[in-house]
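Coming up is one lone chain in C-alpha cells, specifically the form predicted alone.
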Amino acid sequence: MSSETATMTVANAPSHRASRIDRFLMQGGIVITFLVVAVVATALIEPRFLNRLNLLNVMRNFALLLIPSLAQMLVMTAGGFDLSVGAVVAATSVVTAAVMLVGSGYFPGMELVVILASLVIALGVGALVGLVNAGLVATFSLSPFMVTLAMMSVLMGIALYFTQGIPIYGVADSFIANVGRGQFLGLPIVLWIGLAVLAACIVMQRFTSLGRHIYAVGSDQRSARLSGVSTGRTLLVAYMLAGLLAALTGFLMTSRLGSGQSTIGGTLALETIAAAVIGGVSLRGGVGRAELVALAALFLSVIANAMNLVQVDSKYQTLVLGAVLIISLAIERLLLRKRQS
C-alpha cells in the first residue's frame, strides 16, 4: 500500500465512524441509548430501583403505557394524531367498573361472565370512538388534531358528569387479583398482555397489507390513493384499532386501581406522543416501528419510577416529560437533515 493510499484511509476513518454512528442513531439507537443511560443512572442513584417489587411495578406501568403508545403509533404512522387516547382510557375505566357493579347484581356468583361483558362493552366504546374520529377525519378532511381534541373534551365531560369525580367501586375481586395483581412465570399478567399486543403490531406492520397501507397513507395520501389503496378504509381501521387499544388500557387500569376513575389518563396523550416520537415515529407520518416505541415506553416508565423513588414532585415530573419530548424532537430534526443532505 502506498503512503498516499494509507494517508487517505486514515483520513477517511473518522468519517466512516461518524456514518456508522449516524446509521445507529437513525435505526433506533437514540431510544436504546436513552434507555441504557436511564437504567444505569437510576440503579446507581437509587438502589431500591433493582428491588424485585419495584421492578414488578415498573413492568406493570410499562405495559399500561405500552398499549396506548402503540395505539398512538398506529394513528401517527397513518399521518394523524389521537389526543383522545387518555379520555378513552378514563371513559372505558368508568364503563368497566359500572358494568361490573350493575352486572354483579344481575348475575351473582358469575364474575367471569360479568368481567367478559365489561370487556366487550369497553372495547365497543373504544371502537365507536375510533370510528367517529376516523369518519370526521377521512370523510370531512378535518384536522386530526382538532377532531381528537374535541373528542377528548366530550369524553372527559361525559365521564366526569357520570361519576361526579367520584371513583366507581364494585369491581370484581377476581378481576383485581388475577389481572391487576396476577402473575404468570413471575411476570405481571398485564405485561404479558402488553407484549402480546406488541407482537401483534409487529406482525401487522411487517407482514400484512394493512401495515403496508398504513405506511403508504402516512407517507403520501394522494400517491397511496392513486396506487389503489383505500385511504378512507385504512384511516378507519387505524383509528378503530387505536380506540380498541385505548379501551383495553382502560380495562386493565381498572383492574390495577380496583375502581373506575374518570380522572385517570390526563397526561396520557402527551406520554403516548412522547413515546412514539422518542421511538422514531415521524410527526409527518409514514415512519414508525412498534418495537422502538416499546423501548421508548419502557424508557419513560423507568424515568417516572426514578422520579417517584427520589420523591420528585408530580408538577416537575410533567416538566421533565416535556423536556424529554422537546429534546427528542430536536434530535429527530437533526437526523432528518443529515438524512436529506
The other form holds:
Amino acid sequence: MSSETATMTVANAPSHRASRIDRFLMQGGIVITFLVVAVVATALIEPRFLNRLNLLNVMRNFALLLIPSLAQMLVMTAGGFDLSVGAVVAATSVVTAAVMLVGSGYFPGMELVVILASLVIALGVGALVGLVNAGLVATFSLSPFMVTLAMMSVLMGIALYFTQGIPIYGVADSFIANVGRGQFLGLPIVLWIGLAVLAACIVMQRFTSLGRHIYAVGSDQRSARLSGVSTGRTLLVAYMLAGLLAALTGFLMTSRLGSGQSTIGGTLALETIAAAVIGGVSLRGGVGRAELVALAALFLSVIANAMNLVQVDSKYQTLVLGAVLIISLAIERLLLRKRQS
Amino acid sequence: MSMEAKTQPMARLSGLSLMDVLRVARLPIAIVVVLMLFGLVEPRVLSLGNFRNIALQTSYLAIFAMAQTMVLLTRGFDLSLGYTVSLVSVAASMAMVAMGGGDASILYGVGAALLVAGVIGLANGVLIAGIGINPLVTTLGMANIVLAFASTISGGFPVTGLPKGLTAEFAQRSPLSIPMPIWIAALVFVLLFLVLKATRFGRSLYIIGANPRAAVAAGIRTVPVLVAAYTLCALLAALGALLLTARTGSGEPNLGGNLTLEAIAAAVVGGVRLSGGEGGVGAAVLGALFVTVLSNGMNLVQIDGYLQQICLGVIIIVSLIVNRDDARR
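Starting from the form predicted alone above, please write out the structure of the form predicted together with its partner chain.
Shown next: the complete complex, the earlier chain at its head.
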C-alpha cells in the first residue's frame, strides 16, 4: 500500500539499488522496454511489418488510440477514471455523420462548412458529457468509476436507440479523402493531429498552472484545496478536456470508417486504461506523463498490428491486451517491492 | 441502527420520524411504487403469474449481486464476473457433452464450472491481494482474458446437446411449487448472511473494507481473506452460470455480457457501499429485486431495450446520490 508513495520520495532513497529501480520506473523503463521488444520482435517475425503501407496503417491506428488515451490520462492524473471514453467516441461518431447527412441536405455544395459544423457539434457533445461527469463526481463526491460506468450505459443506449445499431452513411467524400485518408509530408493527417494533441498535453502538463493543479488535485484533493487550488474547477476542466478529446476521436474515426457507427469504441475504455497504466499513470492520481502514455499507445498499436499480420484470431487480441495490462502492473509492483527490501 | 430508526417514530410522531421511516424503507417503498406505476399502464404487471416471474428472475440476479457484494465489502471490485459466467457456461456445457451428455455427466459439468471459476477467482485474488495490483484494473484485464476464452473455446457458437436432467432439475422443478432457482438463491442468501454475521471471515471482510490498516493492526491476515473473497465471488458466479445454463438449455458464450453492470447496479442500488465495509447480502437481494422489477415492468410495457440501458445508467447515478446522503447523517 505504501509502495506508491515510495516512488515520490526518490530524492532520499536509501540504497543504490533502490534509486536505480526508481529511475527505471520514473523514466518509463517498463514501457520503453516493452516497445523496443515489440518492435524488434515483430520486425524479425514478420518483415511485412516494415512495409510503408503497413507502417502508415500502424500510425493511423496509433493516432486514434493516442488521443483517447491522453483523455484517459488527464482524468486519471486528476484522481479520476473515465469508462465512458469509448461510449463518447461512439456517440460522437453518430453525431458527426448525422450532422453531415442532414447538413449536406440544407447546404448543398458547402462541404467544408458542414464538416466544420459537425466537428463543432461533436465537440460540444463531448464537452457536455465531461461536464456532467465532472459535475456528478465533484458536486456529490461520487465514485468516478461508477459515474462514468453509468454514463457509458446511458450514452451507448442513446447512440444505439437512435441508430438501432445501423451505420449512418452519407459522410462527405472530401472528409474521408482529406482527413481519414489524407496525408501531409508523407504522414497521415490523423497522425499529425494526434501529435499536435500530444504536444499540447506535454506543454499543458509541464508549463501551465492547469497542469500543476491537475497533478495537485490528483495526488491529494484536500491539500490541493487548502493551498488554494479550486478542486471543483480543475476536475471540471480535466473531464471536459477528456470529453473533447474523445469527441475528436469520434470525429476522426468517422472519417476513417466513412460512416457514423454506434458500435465502435467497445474496447476503447480498456485500451485507453491499458495505455495510461502501462505508460506509468498512477491509478491513485497525481502521477502521469503524456509522452510515456504516447509510447504505451504506440506499443499497443504495434502488438495489435503484429497480431493482425500473423493472423491471430481477433478474439485472442483482447486476451493479449488483458494479459499485457496485468503483467506490466505486476512487474511494477514487484520492482517496487524489491526496492523496499 | 435500523432498530433505533424503527422505534423512534413510535416514541415521537413528528414529521422527522416519518422521514426516518422513509429513509430506512425507501427501497421497499420504491419497489412498490414502481410496481404500481407499471401496473397502471399494464395490469398484467400486478398478476400473480408475473410476481412469480419477477421472483424467478430476481433469484438469478440476486446470486450475482451477492457474489459482487463479497468483494465490494472489501473495497474491491469484480469486473470479470459477467464473462466468468459466459466462460463457465461454455466450459461446463462442453464438459457435459464430452462426457456423453447423459444425466450422469452433470457432475462433470459442475466440476468443470467450479474448476474454471476457482482458477479465475484465485488468480484475481492473488494478483490483487498477493501482488497488490488495483482490483479495478486486475479484474478489467481478467475480464478480457476470460472473454477471449469464452468466445473461442466453443468456436463462438452455443454448446448444445446438454443433459435433459439439467434443465428438468435446476430450472423446471418446483418443490412446494416454488422454482428451484429461488430455493437455491434463498439457500445462498441464508448461508452468506450467516457467514457475514457470525464468522471471523465475514467480520474480516467488513473490517478490511472499512479500514485496511486497522485490519492489519487487528491481526487479520488480509491476503488469505481477500483471496478467499475473490474465489467465493467467482464460485458464486459459477453457480449462477450453471442455473442460467440450465434455463437456456445450452452453453452460451454471450450469457454474461451485461451481468457485470447489472450485478454492480443491483448491489449499489441496494446500498452496498463502494468505499467498502457497508452493506450485506440483504441489500444485494433487495437491489436485485428493484432492478428486476424495473426491467420486468419496462419489458411488459414494451420499452425499447436500448432505452432500458439508459434507464439502468440513470438509476445507478440516482441511487449513488440518494445513498450518499446516508453517510452524511
